[in-house]
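In the form predicted on its own, a lone chain appears below as structure tokens.
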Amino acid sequence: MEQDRLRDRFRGALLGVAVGDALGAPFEGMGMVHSADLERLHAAPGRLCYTDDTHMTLGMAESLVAMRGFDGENMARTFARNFRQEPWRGYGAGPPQVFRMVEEGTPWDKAGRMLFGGTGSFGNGAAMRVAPCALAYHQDLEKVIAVAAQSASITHAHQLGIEGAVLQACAVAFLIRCNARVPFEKRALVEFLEFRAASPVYRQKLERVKSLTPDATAADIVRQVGNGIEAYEAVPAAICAFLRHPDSFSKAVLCAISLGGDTDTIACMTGALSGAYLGESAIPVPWREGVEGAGRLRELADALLALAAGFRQQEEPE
């Protein structure tokens, strides 16, 4: 039963990434999304095609599975290979520059630092793809943090970009390990993340998430937390959307989209959180069966579950 529950949650996390990404993509860059548009997404979503958010999540999962754990060089080259195969997925300007540098011989942990005048990116691109790391290492939080940070630095080397990935990974790992038979404590997740937030901007945003009242509107959330491409806005926004509806995948993801702004990425991360907690079985059938790459995502989720089991066996005393 425990293995079945974990399989459902692992699949839910990866499918949640793709579903949130695909549902949110048509609204990216817009203002707050009207309820009529959200209702149409629920009733007739149409063909669900993912963007670079899911494409890079697939790359992270593929590398972790192929190398039986984190290998920075392999992961960077996997990202680059996947981009060359499908460059039309909606990549921003930064990652392709990193991919080119890595292919030309720049070390995987140096290329990302060369962007933005040497400061690195603090966008949300590392956080959006980090769910496979949280799944593989969910039993060892320190490993989750270390690998999330290392994997983020491939393309998003600014401390705020790295910290966003770490907090998103910690949230997914926390939710994977939650006992679904016990009422969910919203404050527990926020306080868990606050303890691990190093930067004042993240602590401030998480405090605002915690202080939002149940009747807060989408406009209230955007005003207090944000909805932009910066990791310190997108990650807290995704956490907030999940916490508004921890018992409903569809409501959580549609809440994320309603915020407007970087809708695909915020909904992608919300989908990972909700899927990790509620499982694949909680994702509406038209979404989980209609999203592009569903079969591949399930295969990789199962492979990550096997990888996590292997890590556990290695740690058990003989």
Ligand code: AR6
Contents of the next structure:
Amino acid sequence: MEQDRLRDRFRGALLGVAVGDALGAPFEGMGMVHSADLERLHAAPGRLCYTDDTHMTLGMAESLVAMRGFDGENMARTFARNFRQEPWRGYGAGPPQVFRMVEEGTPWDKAGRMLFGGTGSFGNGAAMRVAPCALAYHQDLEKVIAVAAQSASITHAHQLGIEGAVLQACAVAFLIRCNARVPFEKRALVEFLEFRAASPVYRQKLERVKSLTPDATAADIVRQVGNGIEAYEAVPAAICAFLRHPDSFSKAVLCAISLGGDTDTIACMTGALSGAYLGESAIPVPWREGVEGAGRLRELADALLALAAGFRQQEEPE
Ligand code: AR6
Ligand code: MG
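Instead of the form predicted on its own shown above, give the structure for the form predicted in complex with the named molecule, please.
Complete assembly follows, chain above in first position.
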């Protein structure tokens, strides 16, 4: 794929995270969102401030770029440092406990396992931040899966938390690699993910995603997959919202918000999917220019693109 197009898609994925997060944040925890409120987001979105979803995505990208690949200790400490600087971003209950443990010397791959009575977290917090991993390693799916899982386990050691991150990362990598000029095959994405889903709950949800008709309403989607903070609800919900409108960034993200529940995180993950597929150029200008951190996100997207190009060169025979 030519470099300009790929750059547009890398930037689209990271800006998509921030735009979805910022647009969805005011509605977090509410019931389903009315269409009049959604139309207002289009016409006058107001200040587009991001939350922990984007803050952690920035941390993941910063660490991958600084270390030229995944380094668990560095990534955990980058998350912790960023949290210490801006603890008011709306973090879930679990991650700040991990950050404290890591800063006090607990190894990065042990702290996450101590949460929730030793089961680890199955919240959506590992999936919401995973786009940079998918971008950096998009040429090597096994690496996407391995790094998504390791990065998730820093804060979300429960198998279902890890698997949510793996599936979201696989979906972003799949879409980055997709040719956007040929008609999109919805089944191909779901079947690609089904093949990578190990737990019955994800296999069942993906089966339900496949069975939803093209005109499924927000209520149908919520009934089938849910809209909660659990990774096994939010990740399938984001996939549904993307699949409902694969050719329109704004429609996909507004569909995600219309589901209610964990609106910022579902919209953030939908934004990553749609942005990876359609590119930054498909994001409405007031959203992509108005969102907090747009310049920094573009810089990091470009740095991840350079990193991915470096990985490709390493693999090519001399
Ligand atoms: N047992 C019971 N409840 C659990 C478990 C478990 N093993 N794991 C998670 N929960 P957390 P996150 C519930 O705290 O995933 C922000 O608003 C529990 O209620 O690990 O990073 C973002 O925008 C727990 O508090 O944080 C996202 O919406 C909750 O799941 C969200 O927070 C979240 O898990 C990300 O949160
Ligand atoms: Mg949220």
